[in-house]
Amino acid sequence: MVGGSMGAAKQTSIHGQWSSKWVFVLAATGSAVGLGNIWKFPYITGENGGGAFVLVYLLCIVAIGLPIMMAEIMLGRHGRQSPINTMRLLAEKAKAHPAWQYLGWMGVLAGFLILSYYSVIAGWALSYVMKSISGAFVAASAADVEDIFSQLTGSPVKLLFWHSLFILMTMAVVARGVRGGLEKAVRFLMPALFAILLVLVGYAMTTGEYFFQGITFLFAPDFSRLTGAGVLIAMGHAFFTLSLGMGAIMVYGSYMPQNASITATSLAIVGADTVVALLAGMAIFPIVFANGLAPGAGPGLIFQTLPVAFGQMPGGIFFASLFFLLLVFAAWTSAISLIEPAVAWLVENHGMSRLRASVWAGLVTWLVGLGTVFSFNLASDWTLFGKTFFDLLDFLTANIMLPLGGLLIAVFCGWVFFAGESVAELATRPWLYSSWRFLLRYISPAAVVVVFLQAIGVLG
């Protein structure tokens, strides 16, 4: 059904709208800026060979991100309520079948899932804050540092501790709205963040040699170092690194203004979120090649090497502070998207206020991240399939329920959304809504299908 017109009446948001599209960008950039591009992005790349494989996740944001975001936006600015009745409307404007409802009810409970767990790693960065002022890693080995690390994880009652207050954190911005709470919050988070980011560059800058080492690193491609996997890896963090599919998206852009143009802002989404990738590399290589540490440490490379550094550099107690702080921030704004779709969804259907549909959805999320705190402690010995409760929920989120979401937002929106509204959403040129029809039809669930299938263990 690519025919055809669902009418001109245009649906406003009960929530509000952010006040301008800049907000939005601001925004839509903190939902898609988190841990994924500061923690994880760094060492994948150290796996993966460096330039090469970031050559092939630019390709990747560039063919599967961009063209998916733009059709999430465009759905939520159309459907202009949380993603399940936003997904409810638009499937019975277009004559489809109600069952795409259940992709608006994925991307939340996706969202949701999410934020129970990332709530207890954020709670580390900043249990390492407190960590950093107090001089902690100063001089300390990396024996020390992994002491440090183990009795945090170690401890339910410490990750208990960080996990409560990162929550509160979380749902005191959510239960102000969308201009008293979400507008007010990304305002003052994005411009620090990005600030603190260039500090962190500028020291990095200082270490001479070892500055240019880690660009060589990170942009001088080495195909030779890049395999299989590492493309997929790539083409699966390009995906996920942007937010998509878990609801975040599609709600923000419900609160977009009407006159906001969806391809400028996407890119330059696309493209806020693809730089603070990259500077965080240029930040975090630099210092690895001056210690004489492993770009290829694996997940341990922010909370087990990176203290080791600090601690041996001169101001070590300042960037360090610095350091996690901006992971504080980054998670921060990714979480208040995380759980936004939620507490729309519990204002639309059951009459709640803000601040009653925010303590409802935070005691719910609370709850389950109790799961996640006991897994690396009490819990830890318990498995189902081999996993614990927390690598369960980041495997069936990240690998399932993400890319499955993506991959049917890209269907919904190539071939089942009326093309006549696509086209009246988009406003762009005609070579340039072409490109983005034929990517979203055709070349984004192609590779969509290909990560799920690698992720799934169909492939190699």
Second form
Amino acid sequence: MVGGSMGAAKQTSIHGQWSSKWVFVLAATGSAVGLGNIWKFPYITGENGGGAFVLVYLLCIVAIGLPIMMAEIMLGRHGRQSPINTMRLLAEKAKAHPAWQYLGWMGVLAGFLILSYYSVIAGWALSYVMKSISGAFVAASAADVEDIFSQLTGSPVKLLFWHSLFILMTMAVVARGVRGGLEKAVRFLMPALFAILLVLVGYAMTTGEYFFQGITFLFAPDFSRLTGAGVLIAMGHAFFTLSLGMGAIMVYGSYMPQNASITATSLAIVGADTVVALLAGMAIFPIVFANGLAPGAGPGLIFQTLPVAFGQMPGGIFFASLFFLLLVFAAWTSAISLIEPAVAWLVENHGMSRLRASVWAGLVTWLVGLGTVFSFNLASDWTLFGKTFFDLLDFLTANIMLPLGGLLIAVFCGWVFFAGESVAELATRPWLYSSWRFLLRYISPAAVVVVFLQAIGVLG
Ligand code: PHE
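Now the other one: the form predicted together with phenylalanine (PHE), given that the block above is the form predicted alone.
Full assembly next; the chain just shown is listed first.
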């Protein structure tokens, strides 16, 4: 395979391929839609003042996220290996510096770090499934629900139990290979999640004036409430929510059939992801205002607000259990993609079986996750720059590692990877191709650099 024209020699993946382009779209949407949309987007929007923050986030999705998603899929499909080996191979073929493979390494590290805390939050959702079924939220007041939440996060033992269970669930799927169960599951559960969000938005509408207050908060930009740090968080979240910058989409792209359109599939994934996040926001803020809760309540926001609404609506037990179950599911399909780059690499380079590779990866993630578990209770006052272990990990990964990874992917794909190759991979209309390439070469990298610089105060 080495040498010769890149176009002539097509790679195949030792891990197999998705059975159709739809499976790729489902799997990538499963990766993108997760806690980021339903848990993180509302709480960071609440902390950063609403509308203006949302506008910056949407701009980042279009101008940075979409072009980089296309680039990541393209590199993955061209390399057909784990991100580490794909970057090594493509750099070799383009006669570029071998250091490009470290981009793959940084992605694997980011995946471990993100999963370590992602799993703890998914654990909250797991525990809420049980609480919903037991009727704990029926007619509960906002204060009752806050109590339930702080009892959960205050208990290291409970958090540890749910965190461990979620890691086990994730590794069980990864060990069998991500292609097996994912297809059937995502096909039904994604639409179900979408439907239940619509139910919640419908419920939010019954709050009348508070619905308008919520919508105004979410969509009317007030730039006086947006800080420089907020801009960085909005951009970081664009990467986080689309699963970009760490190889998750690249590794899924490596299992993508050659005949699928990268442009169309990327648009579908980005569109679905954005709609889910906005629906979540539209459901949550009216409930927040109607119950006199604080939009800036932090990571507990949805866990402290939605149960109040479920507790009041007819069929609340059913809807609450279903909602948290679907949230767990959405988190699950994202978690799988966070660890797949590492597992694919262990299989390729260390000849491990998928089972062994998953056990190792799971063990390491579980251990790092203990830091997050304790940062909500025993070690909640261990802070650095005013951030707990969880806050630090979240900031480091979402706001630094993913944008940096994305920037490097844009530079590699736009400037190093041959133009002829990307024309062939994209196989789209010439004007579309040129617009994509322009965004990828100039706009996305420049935007990431400007946001970084302003965040460290260089541009004031
Ligand atoms: N996109 C996922 C979410 O929104 C999280 C994720 C980030 C998954 C990076 C994979 C890679 O929840």
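Bear in mind that the values here come from a model prediction, so they are computed numbers and not experimental data. Positions refer to the first chain, counted from 1. Take the two forms, superpose them, and find the largest set of C-alpha atoms that agree within 1.5 Å; that set is the rigid core.
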Once the core is superposed between the two forms, does Arg77 show a C-alpha displacement of at least 2 Å?
no
